[in-house]
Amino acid sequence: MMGNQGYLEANDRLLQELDRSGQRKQLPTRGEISLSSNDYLNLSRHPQLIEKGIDELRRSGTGATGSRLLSGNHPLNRDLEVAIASFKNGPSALVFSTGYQANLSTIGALAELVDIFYSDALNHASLIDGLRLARKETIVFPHNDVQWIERDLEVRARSTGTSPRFMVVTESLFSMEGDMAPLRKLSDLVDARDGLLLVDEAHATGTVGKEGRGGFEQEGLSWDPDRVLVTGTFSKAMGGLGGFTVCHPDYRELLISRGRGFVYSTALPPAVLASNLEALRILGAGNDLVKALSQRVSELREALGAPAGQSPIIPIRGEKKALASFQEYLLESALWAPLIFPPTVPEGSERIRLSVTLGWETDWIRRIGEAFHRETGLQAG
């Protein structure tokens, strides 16, 4: 029998292994400025969001006090759902406590509708965990390789005589690569092969597309709610907290009953709902913030010699020693650029993830460019 000391010794061995593999994580200090924030539009500090949140805090208190199926279904939930569905050009939506819960719940609830999931090799952990919990066959396909999925479906159809019911699961703007999914090809695939498509727009919302509506807007696509579900979060470009799924009203009804993260989680506080609504109102009123972010992104890409693009996520790759030196040089200006290790990224692809926000100052871009060009062998984008 293992005593308390035995457990602590086993725990210590695990920590030592994390140290050896470079996977042990530490919380950043408070005295440094993060260059990897997801507050792309700097809305977390917007005075109108703060004012709306304070007003609702005084009116409704600090917490929701229960799940939405019990005591936590404040009317602002429905207002927010109408607003996010409209912003995403969809028919209906459901709001969750986090984007993580939105992905877990949506995949889990719809698992009974499909036989096979196809998951992009670089999908976020929330999508991967949702697929694991779904307990259905999951095929991981090479990043953004739509033809690979088509070939696999053809092989399965020839061997069984029938086409499987399937769902493709992908991010829209990939959080560690900074590249976009081929949404047009994926949409054509599920139309032609009678499948479903789940697109996580956590990082694309508010950052890409002329009005910041995401990847579908950027590609000039409308999307079919019979076949496509869009998930995302209010915690990144919108500066708040919470997740959402925009989908056909019938899928929404299924999520209310079978989405475990929805059923068994405390709802968002009303003050958070109010500030999320204000963020959507600001985004819907014009694209000034999106244009300003795009300009800031262009400035950094030019300073680094990176390819042009609207994505605010710019990975810096290279040897670990060069990455560490780049990081140390920035720290001299109290700028913190975290080094990303496996399993967050594939083995051998360590990187520093820069994510441009409207909170950045021009001098930071100059400093980042200087640090980047001091090292040899670094690649941006």
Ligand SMILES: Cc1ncc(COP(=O)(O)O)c(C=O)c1O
Given for the second form:
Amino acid sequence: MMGNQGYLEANDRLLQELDRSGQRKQLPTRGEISLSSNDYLNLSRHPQLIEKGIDELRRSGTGATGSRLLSGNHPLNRDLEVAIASFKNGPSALVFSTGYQANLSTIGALAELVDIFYSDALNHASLIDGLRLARKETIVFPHNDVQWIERDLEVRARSTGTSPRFMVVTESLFSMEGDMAPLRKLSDLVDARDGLLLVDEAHATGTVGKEGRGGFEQEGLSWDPDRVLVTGTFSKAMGGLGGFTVCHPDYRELLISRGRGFVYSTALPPAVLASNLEALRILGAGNDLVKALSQRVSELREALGAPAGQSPIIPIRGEKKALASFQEYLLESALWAPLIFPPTVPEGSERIRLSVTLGWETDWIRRIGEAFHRETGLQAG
Ligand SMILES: Cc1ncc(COP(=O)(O)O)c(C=O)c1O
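The form predicted in complex with the named molecule is what I need now, so please give it after the form predicted on its own.
Okay, now the whole complex, with that chain kicking things off.
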């Protein structure tokens, strides 16, 4: 395991390399205490998930042996689909090998129903890559600006006399900003203008809403499966691996035959399905974990003077040098938080992304607060 000095040197090297080429050439070393894990509910360490995984591993072996259309369709896939559809308040679901593949495949497959995609400027790479695969006109709209989309649709309708078939693509809890999409306004827009909406709830699932069901729960909204598709991952708050799309059964059928990441990639190992299923069972059984996470989020937000909110993602922004100092102060307490660079975030908006998890010890929050306030010129949230 690398010591603190090792981390400092590795990070210096990373910064220097980045200054020269703007590209990352080395993988960061995984720290003992990471402040940027996506394991929000610490479920990757939960004894019941581990036990279910081991049992299934012994029963079914290590791999799925093929894609779900061939030999890999273990019955636990269906169980997991029923469970995730119910947790996300949708009518049906399809499970993929990763969240990346869920987004790529869903956008790619639905492209035949769409003339124009509207994509939020801060969307995750998996959504952007799906849009590339779709090969349809894609318009990037300013972050969370629903009026902008409305105006654009109006201009198009006036100039062509027809309304395009469109889909808005967004995250709900944005992975790098930690803010929420205006889901109510977006739902109203697609209702009023006969459009479709794809919402990636990779980070919102298990973290926001009273029961951790995501952005729609947080806004007190139900979603219309004729117009809305919800994607996400089992690799963050559920501590495992795999992606999902919750949607109308007709869209699910389309994804089975046209979702390239579904058709052309090996299914999840049954042991992973078993652990994912257990994570959902635990999440569905009550909101204690979600409540505990919210509590810890509030404590950190308070320590940093960040705006109140349920989002466990808190970006720390500032000059690169100030960020590097903050990072060094954290390392004095053996806490490790990596810098996030372009192209993951827009040019000039490097940041340290803190993501609170139930694996955090209470004392870390005090130490993070102290490190943050030692450096002037940093903003949290
Ligand atoms: C917003 C968002 N969508 C999708 C993904 C992809 O999920 P997965 O890691 O399961 O491929 C991620 C995670 O990296 C993400 O942050």
